[in-house]
Amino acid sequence: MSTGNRLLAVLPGEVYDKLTPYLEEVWLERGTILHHPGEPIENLYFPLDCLLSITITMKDGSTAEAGMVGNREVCGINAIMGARETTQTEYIVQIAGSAIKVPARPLLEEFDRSKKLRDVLLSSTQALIAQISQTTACNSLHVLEQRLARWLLEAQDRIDSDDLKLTQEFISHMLGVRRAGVTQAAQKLQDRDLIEYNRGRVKVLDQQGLEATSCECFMTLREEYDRLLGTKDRDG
């Protein structure tokens, strides 16, 4: 079984090996959503190529992302930490893949036993805390020119690929702006070389210059990530 999913591989080998037979790999498609506002989470997923958003819905119909899980988290961590409801979020796959499929209760029962494996989720839980934090300035103090690198930069992080599957529309609802805004600043990370955008496809073609053209909350949450769970494989 693929262990692409970084929080899995920095478990300690003999907590995963306790984990390994409620583990299903699973394939997530496009728009699924995981989990519904009021709804026990009854699973957790680990992705390994496939991208999860934390969204909020308003009274009024729109929706803005919270938080983004890829390969260097876990989706339903909620789960873990008391109330296994969410009263306000939905998880939704926003680019299609695999995935690691753990039921909630024998990782919970197994966060029970193993300081090990509480070390590992509490400190993916921290690093989701400051995602959301560093998210919500990055909102409200940087241009949207800046915030569209940075989440492009953050997406390509979380899938290792420079080819994501996502429509501008899909990209303006994720940072709560009006499409033409995104249609705007995208052309112009285009016209410097930084991306390549066609229909419901954008390519990273400059990463060195998409990260200059960003603003610090890229790497800040970067670092952030590695000092709380480091880059280490589990075997390494």
Given for the second form:
Amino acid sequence: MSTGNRLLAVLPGEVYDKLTPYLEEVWLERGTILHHPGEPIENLYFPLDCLLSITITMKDGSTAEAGMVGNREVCGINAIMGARETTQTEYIVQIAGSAIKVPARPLLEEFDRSKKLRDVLLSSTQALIAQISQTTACNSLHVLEQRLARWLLEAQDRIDSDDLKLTQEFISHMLGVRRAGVTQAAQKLQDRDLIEYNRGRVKVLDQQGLEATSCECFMTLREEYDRLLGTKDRDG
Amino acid sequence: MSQEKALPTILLIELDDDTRPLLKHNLRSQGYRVIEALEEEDAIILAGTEKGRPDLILLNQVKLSIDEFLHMGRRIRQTAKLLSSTPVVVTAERFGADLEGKNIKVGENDYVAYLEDGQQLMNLLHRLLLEAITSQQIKHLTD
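Following the display of the form predicted alone, present the structure of the form predicted in complex with the partner chain.
To see the whole picture, the full complex is given below, headed by that same chain.
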């Protein structure tokens, strides 16, 4: 079984062995809702090469992304906290791919027993809080072009692919902006040969150029994740 | 100034603060002169001046319906006494996949663009401005 998820990769062998009977590799289709607001969290997902979003939907139907979950996170971390249900967030698959599914109960039991597992999952929670905090500030302070560049880099880093199957309408929901804004920001990035957009696919052509266009938030978060979870091998 | 006025001029009505600077930048990088207004009244005043006379009116749909934006564009064209051949283009905000990528002609010189990407808009503007400017030149020669 693949340990392409960064959290599973840093688990000590004895902890991983205890969880192994409960780990199941699953394929997640785009658009699948893994968790509805208010429901208990029955399973957690460690993405391998899929991209998940934690979203919030307002009463008028408008949606925005509150957090992004990929191969350096786990989806459903609330399951190990006091209350197993979330009140306002939904978990949805944004880019199809594989994940390791684990039922909440055995993971919670092992969480209570193993300090090493607690350390990893609490560090991951701290990293997720860092992501949400940085994104909140970024959305308030930085221009759309910078935010789009950051968002694409974050997505790319979480699925380890330059090829992102994402529509501009979807990205506009995730960034909480109008579709026209994403269309023009993407056009500007494309004119500079940083990305190529074609029929629901974004291809990152120049990662360094995109990093230079992005605000500081991408590098700040990358450093924080590396500090909390160990440096990611980016040479492969 | 005279050199700048020689560039094809687009009157832009874009109410969204995130989108406006990006759209202006993209239009200018394509070689267009852009004048902008946030309200119909301002647009009419600008378009009615010699300096502000646009070759095309571009409106981005925000909050109001497509029809309301089309009517706004037509009123600007008429009240500012622009040529009736001046194109009005409305870019739609929300639409299904069946419309994506289409530019639909909804009047003699009026269009609704359902954008798949930014290049689609640039291609449409390029074509309409070429036609509009050629038509103006022919009119001048025959007057």
